[in-house]
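In structure tokens, the next block holds one chain alone, the form predicted alone.
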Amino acid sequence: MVETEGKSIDTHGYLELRQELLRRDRSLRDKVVSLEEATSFVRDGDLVGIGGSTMSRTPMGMIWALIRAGRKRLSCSRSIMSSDGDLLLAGGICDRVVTSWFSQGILWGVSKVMRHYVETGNVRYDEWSHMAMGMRFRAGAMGVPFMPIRSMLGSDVQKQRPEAIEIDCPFTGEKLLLVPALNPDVALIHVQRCDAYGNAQIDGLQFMDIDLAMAANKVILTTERIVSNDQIRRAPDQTKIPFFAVDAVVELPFGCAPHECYGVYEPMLRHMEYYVALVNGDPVKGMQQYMDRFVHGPKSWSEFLALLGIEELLEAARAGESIYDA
């Protein structure tokens, strides 16, 4: 243990999370399992990092999975949560949640699920700033416990978070605030297309996931679709995760329904709508009959797709793809 200003960091767990993520096995080997074979990777109690941010590429299809799966006592952060974090806390999988914002789309305000889960004292929620999530998992991909920041100092934020340290500056004397390294054991990321190995290739917003993918000690990957490796290799530039990060690789058309996959589909608004009116007219009896309805209720992803209805789907894809057009 190391004593700062009379708080501890547990140093000797964070060495042990450096060991085992120098044993991972980086070869370079095919990683394409069905959806819910990758549930396996995830175990009770593993803290959860989820790519994306707000309604942009979340792997809504890998958490509908898990629930499904029945995993329980995760551990869920992201950079700023939606209604993924409403069916996370619905779903029964998650207890904790360590995040920067947690609202139900940016149309429709703070989640009203959340805060009843919050409220009443049935789940943990962790609280930090925009830039202190990013520089957590900065600080994991690098493979030191800690970054220094400014922007929480002095603020309400760094008050709820004594994990944060305050020090002086050894070189200029100035105050800056320590965040220790966010390293989960498995990361949920959804991207354009990867190939069998796992090497993915992002268009548009990376959010955080590039630090995510580094830090995790896992990495599943659901991708719109699967492409040959000679693809990748025509256009290096893009591939932004590398092989050797992942751990597992899904196929998943419309991964992120709901939301939105940059270049592929928009949000599902009409969808989104009945989901906001259904929760925030009663959170509890509303989330439960869409967790019947939406999540226990298919026997497949395509099932769960088919109800969203065909119509709606061809609306977002037509919709997404449209950014190409001339």
The other form holds:
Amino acid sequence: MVETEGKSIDTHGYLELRQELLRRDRSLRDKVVSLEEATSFVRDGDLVGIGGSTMSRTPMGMIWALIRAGRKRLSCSRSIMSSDGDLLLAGGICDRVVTSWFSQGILWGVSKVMRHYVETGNVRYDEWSHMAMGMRFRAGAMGVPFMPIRSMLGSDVQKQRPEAIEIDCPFTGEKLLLVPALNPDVALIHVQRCDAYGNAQIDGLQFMDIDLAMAANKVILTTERIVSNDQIRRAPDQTKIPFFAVDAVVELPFGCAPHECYGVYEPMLRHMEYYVALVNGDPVKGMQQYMDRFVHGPKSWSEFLALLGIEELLEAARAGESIYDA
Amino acid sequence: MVETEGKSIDTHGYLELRQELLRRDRSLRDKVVSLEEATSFVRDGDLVGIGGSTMSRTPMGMIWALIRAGRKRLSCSRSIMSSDGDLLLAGGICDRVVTSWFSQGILWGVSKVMRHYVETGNVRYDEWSHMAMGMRFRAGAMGVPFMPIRSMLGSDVQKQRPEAIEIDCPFTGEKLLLVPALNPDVALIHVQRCDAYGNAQIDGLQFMDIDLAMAANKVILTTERIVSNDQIRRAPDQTKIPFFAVDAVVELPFGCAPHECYGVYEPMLRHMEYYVALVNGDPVKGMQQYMDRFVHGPKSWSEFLALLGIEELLEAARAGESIYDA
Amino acid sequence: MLEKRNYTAAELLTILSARQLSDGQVVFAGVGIPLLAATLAQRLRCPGLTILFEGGVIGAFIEPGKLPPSTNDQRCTKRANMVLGSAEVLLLLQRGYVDVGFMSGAQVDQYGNLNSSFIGDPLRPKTRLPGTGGGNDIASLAQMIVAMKHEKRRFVEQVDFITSPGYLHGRDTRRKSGLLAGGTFRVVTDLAVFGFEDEKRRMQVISLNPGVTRERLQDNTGFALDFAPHLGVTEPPTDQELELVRELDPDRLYTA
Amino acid sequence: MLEKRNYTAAELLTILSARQLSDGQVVFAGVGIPLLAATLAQRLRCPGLTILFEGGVIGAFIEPGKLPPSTNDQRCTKRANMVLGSAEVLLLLQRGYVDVGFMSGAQVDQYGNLNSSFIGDPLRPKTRLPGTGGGNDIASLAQMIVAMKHEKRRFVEQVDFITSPGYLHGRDTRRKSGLLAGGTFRVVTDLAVFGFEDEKRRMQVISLNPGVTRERLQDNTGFALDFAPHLGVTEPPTDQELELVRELDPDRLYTA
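Structure of the form predicted in complex with the partner chain, given the form predicted alone:
Let's see the whole complex now, leading with the same chain.
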């Protein structure tokens, strides 16, 4: 790792990056584990990349499990953070977020939970532009140390990020910003379907998940459904993440709840509204109450889903599938 | 354009690149033209990017029409060139190729037509690695002047390409090669289907066509079939090229013949074998004979297809569709 | 509110913003007033207008009464022309495909810079706001239209933090910093419509909204205002505009 | 040819190349002997081996008798695990996902460099060859196995042009040029199997194929040969290997 004052800027030397890959077993093999077992792929202090965006295809089940497993000091990067971020902070497992935007969703405005943790200095918020986040994952995915971009220049967002280096282009003389590759130690990604090897197919909005998967040194997939390798191979041009980039596969229906999974369910807005009212009323006590009841209370993910209520699940599923109504 | 000794290296300044885009009518409008009309989108001396790879999804119909229209001094870039390149050279419309590989296909070895034109000094062959070609189109597509890569270093391929600049990475100190963006004046791309606006869906192997389309300053699409905008909008995540990147749409069934179009037809190997035997026997006279009969002879693309023979077309179509047999 | 007919400030903002768009443009729109304004323009005058969403959508078509809660959920993709990665849609800005970016902001200053990041010490801010999202990219790479409510505390001489660059410190400072294209084109508020003067690149009132005086506008602004030589009066919302806004947003999700 | 059982040089090359692979590896294979060798290894000893094609295919599975004519046509995708862009599949090399690249070449030299570009003056070459294709990328970024026919004019002291880098000029010249990973790992011919000595990075005979003498090998090589201290004799093709090669390529498309 290249170090800046006190904290790594997450840029690896090439040999280190390749060494990490060499250590991974990239053979075609069954990687199915339970949600609880999957938490062992994340170590304290890891740089964690989180798939999806805002309230969409968020790996909520995996985050939920990591809080229950008591991980510590995670640095979490996601292009756009939402109530997933609230849980990471209030769950005590994350002390740094690397993102472009953190709110509970546009309907409810800025997250009071995020404000509490960042304004008290307990959590560091590294802000990058949305495109810069994408280009950092992309550089990581491509195995190069940086990507050149034309935004962030001149702004105070740039001034806050000395990790990005401004250059004069050797071809055109123009100013460019080089944003450093982001290679998370582990990525958490939820997909509609994959096989037991980890060949994953994503429908609809992909956000930055493909670059994130290829950039990360380990990938944990949660999936609505594990399908046969034959099914994958009947439509190989729909595969978006190759199996050898994947280290663990967890079958987890409604694994984004209460967020949405494209084509399967929309967000569970009644629950979200209940949640926002509770935690924004008192970001500490309200959140504690929510965590006790919905994160630490249930014995399993299914019990958590039962707490959301079958009616809300069915309604969300009906709405989710309606995207395919012509 | 930035100039090197005598010849442009095809890297545009940012303002020039944006100016080109501003001049294009990017509104949602009907762009359907005839094959002959489409040739007017290519000017003498243009840098032309060609989609597909080797014998796959080659825009053969468009190349055929450009030869008949008598374009001059085109610089043609394609990641992997095949008999499309033979036609460009022998058709007298191209005096420079920018590619990583030029042969008639692996079955027949090196192209004697290409050898004739390059070895006599009549055509310049700018060689880049396959990935470098991809990264040059990608930089062009992203609106940045270069991409960093880790190949070509140390080889004589690098020494032949002073347009690429070697740097010490400001993050890691590692050596990297910066390959310059390639923004063709016009791209020729063949797709399975698109609507009249140019929203294009590509099945199967995409090669570098998406980056090529976004990098180019103009795009001419030929398509097996023009479908309704409604059909496109029922599956928007299958759209690979957005309409506003497209300037002309030509409906051209069997538009890659005698090459293949994924899922629609395989290459017409009997014709290809006839062709290779003819032109490799005598790359000048054989090629002239081929051009007279198959390029300048027919009155229309349909007449060209008739010369290939309905039997060969049907056989190729049967093989092409078989990719979807489970 | 401003006229005898009742309309909300948000409705006015939507209508005035929509008027800034031209047919054939490609518009990057956030959820809320920007999206509503772009849809209004598309239906009223600009059938060839293309709307992009940050989540990864090209050519979105909003159905009346079915406004999406964010630009990242599946509702935004329904009957769109193309769904793509979010880095890819942002790169369209950088490549130059986008004419206009459409944003709201928490704070704007005399040079059209926006703050949506924080107020106070970055490591322990007094108020931490959501952050740039795609705002910095849009503002860096496209012509930007800012639509916001006019309040003195939000119209400041200099923003606490430049999240999304306008003309930075005026004159050629934007260009010198490496931002070769784009710039804040219009600021639309419930009190007036603003442009930017060519040389100093400072905000300038182009037209006062109906019933608004120079004095009232200055009282509600945190810096000394320049007025364009030919100061206009904004055309009030037409019946057609108001009806369509209400048809698109019958539940006043964005226009309350 | 070399033994009492009849097999072609191409069959021998295929079998010896296949033996260089291990289970669980990710292999970038060109069409022809490399593809056949990788498939042979996959079926015989390495069920967890993954084959990549330059056209954009991950996890290709070749059906006996249906060998594809190139790595860019649709036949290569049939029942694959993933089809992706060709830049994307090449970037897997750069990211480090690929263990072994498998190539043939027109000319190879003592440091394992390959020439497939041209002979003579670059602007007016005596012989213009097809060019690098993905060869330079594979050789720059992965361990490379070269499989080729052994001829004196093709085994030269120094290639006319380094298209695909081996160890360049030996010792640490490869690494110093910025190529931090990979390198030519094996050269397999119909006469012998070669490795590279650790310090000088010069080609070294590891084992002689059955019936081949040191003298015959040297006579057919354009530079002075080094022999490994424990020089072996290549295990001849087994019946199982030969049967499977013939089952995969019954028409001798690649193995004539």
